Amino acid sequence: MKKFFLIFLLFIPACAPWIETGGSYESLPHNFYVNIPQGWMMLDTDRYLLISGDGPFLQYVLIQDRPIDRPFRNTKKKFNRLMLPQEAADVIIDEITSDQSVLNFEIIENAPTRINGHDGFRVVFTYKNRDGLKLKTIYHGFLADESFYNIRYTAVNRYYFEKDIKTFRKVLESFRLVEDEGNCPGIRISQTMRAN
């Protein structure tokens, strides 16, 4: 996972800078609203929204929508719109465990859940990266129409995971799809933003 972040951080164009932010935010490319913690940094790209308080190698929340027909990098398994949430979870678990940079993968929890009214799954797991650093992730996902949405929190297992777990829960609770809110204009963008 660290290797993955190194790669995409190196290739982020100048038009997509890290922005210090906080408050309600509508990600136009991804069709959702979310409340970003005050003072955290945000990166909204064409593939995901990434937020972090202390830098993505220490902790981050990644929110992503992906077309269900987009192939994965590491698994040959695929989504289909009729899948049950636990079947979708199996696809994600296979994608992660097939990633050569994910070592000592261990599932702590794998259970169904609801994400703002959508039937989904929650997988909690730990792993080590190639540098031997132990990380912990809470991964929520659900299928909606032709997209798969996921909201995940990953942090260094020691100190950082517990430090920001309550913050992640607030972010998760604030998550809404735009169509679920009926395009509420009052939520559109009410955060302060400053280029870093």
Given for the second form:
Amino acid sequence: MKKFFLIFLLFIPACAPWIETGGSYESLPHNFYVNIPQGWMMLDTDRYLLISGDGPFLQYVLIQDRPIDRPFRNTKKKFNRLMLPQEAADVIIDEITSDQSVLNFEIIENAPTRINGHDGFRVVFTYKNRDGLKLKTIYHGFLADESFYNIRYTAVNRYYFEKDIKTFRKVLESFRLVEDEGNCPGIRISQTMRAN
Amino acid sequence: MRYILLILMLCFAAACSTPAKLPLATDNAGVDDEKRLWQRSEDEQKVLTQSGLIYRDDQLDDYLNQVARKLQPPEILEHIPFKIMVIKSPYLNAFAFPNGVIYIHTGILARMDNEAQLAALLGHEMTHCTHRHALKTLRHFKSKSDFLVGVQGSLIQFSGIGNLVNQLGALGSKAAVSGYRRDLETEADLVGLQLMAKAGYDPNEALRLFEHLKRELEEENIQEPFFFGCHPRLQERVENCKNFLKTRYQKEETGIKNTGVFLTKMHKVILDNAWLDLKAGRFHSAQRGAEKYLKIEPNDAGVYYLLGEVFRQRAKADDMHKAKAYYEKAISLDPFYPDPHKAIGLIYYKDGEKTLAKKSFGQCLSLSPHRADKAYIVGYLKKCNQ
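Beyond the form predicted on its own, can we have the form predicted together with its partner chain?
Full assembly next; the chain just shown is listed first.
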């Protein structure tokens, strides 16, 4: 996973720089609203929104709308619109466990949940990177129309995971799909941040 | 081109009249860069050992190491303490570290037919160690950066293995995983063939393994490294092997195969690897693995459940009927097996057959009340009651 961030750091800044932010944010290309913790850094790319308080090597929240027909990197399985949340969770678990850069993968919890009114799943797991650093992830996901939405929180298991778990819950609770909100009542959208 | 290759092979064959000889020095790890290479190998092996990727089966390890020991004379085994280990990975690969630790992926083990084919693979990988191919590769590149560019360039085209390689260190051992230079791989092929023949194995099985795996790569359109190299070079190497067998072993067509012993030792790997293939979304490979296992263990409920999962997850036209038939067979063999009950429940549930779904989910939970996915099943049952 660490290598993803090396790629971010090397290539992404040229087109979408990290910016310090906070407050309600509408990610227009991704069709969702979310409330970003004050003082966190944000990177909104064409594939995901990434936010972090202490830097992505220590902790991050990643929110993504993924076309259901987009192939995965490690498994050849694909989503389909008729999948149950448990089946979608299984595809995600298979994608992660087929990635040999994820070591000592261990599922702590895999259960159904509701995300902004949508039936979805919540998978909690730990894994180690090559340096032996143990990371913990909470992965929420659901299928809606042609997209698979996922909101995940990953942090170094020791200290950082617990430190920001409440912050993540607030981010998760604030998550809304633009199409669900219609005219978006009750959500203030920062015009400066919409510039992206 | 074919003639040049043939001449090259004959040169190698001549040079390899004593195939097991250590070519650079008699004392291993005797030079500074080789010592570093061995040290680095040990560091990387520690990472692998603690990674959760190692397939743990003591009996299987014993068997693989016994076969390996048959291939080398005692004086070589004194210098290089060969150790064979298995990695949980459905990809068709194997690699050797310079210090004699050889890793074989479950994917390639599961596709072999007999012990002679295993000996062919081991002979090839052991030759990389005895002939110090990692050290030669390291010395071939003038600087570390040149070496890395060369190795990583060859990795870009591969999926699956690239991630594993990135887990390993930057020096010579990377080549061990991703493949060596063409001349070194050819040497490993030819010396490997000699080793297996000398140990009494049928060398024609090396060719059968080659062709068998090549056919699978083509049928499945698999883009991944292969222990004999990447796909474009396969045909060339099949030809090398054919020519070599023709010139050296024409009259020695028989030899040990040990098919029965091999399949008995390998049956669990075949099943476990079929599950790995399923996780990787390689439905056809998973089905083939399951069917191979069925020939060894025809009354195992678990393999029928696996076949059901292959079809349910693939979800093509008529797949659900096939899946249900396999689940029912699994239940008939083992009525106390909860997973096929749940899987049948899922099929009914998605078809809107709530009464039947409820019955299947109920049976699953009564057989396994504390299962990890209980929350999902309770949710399905609630919806069935609505």
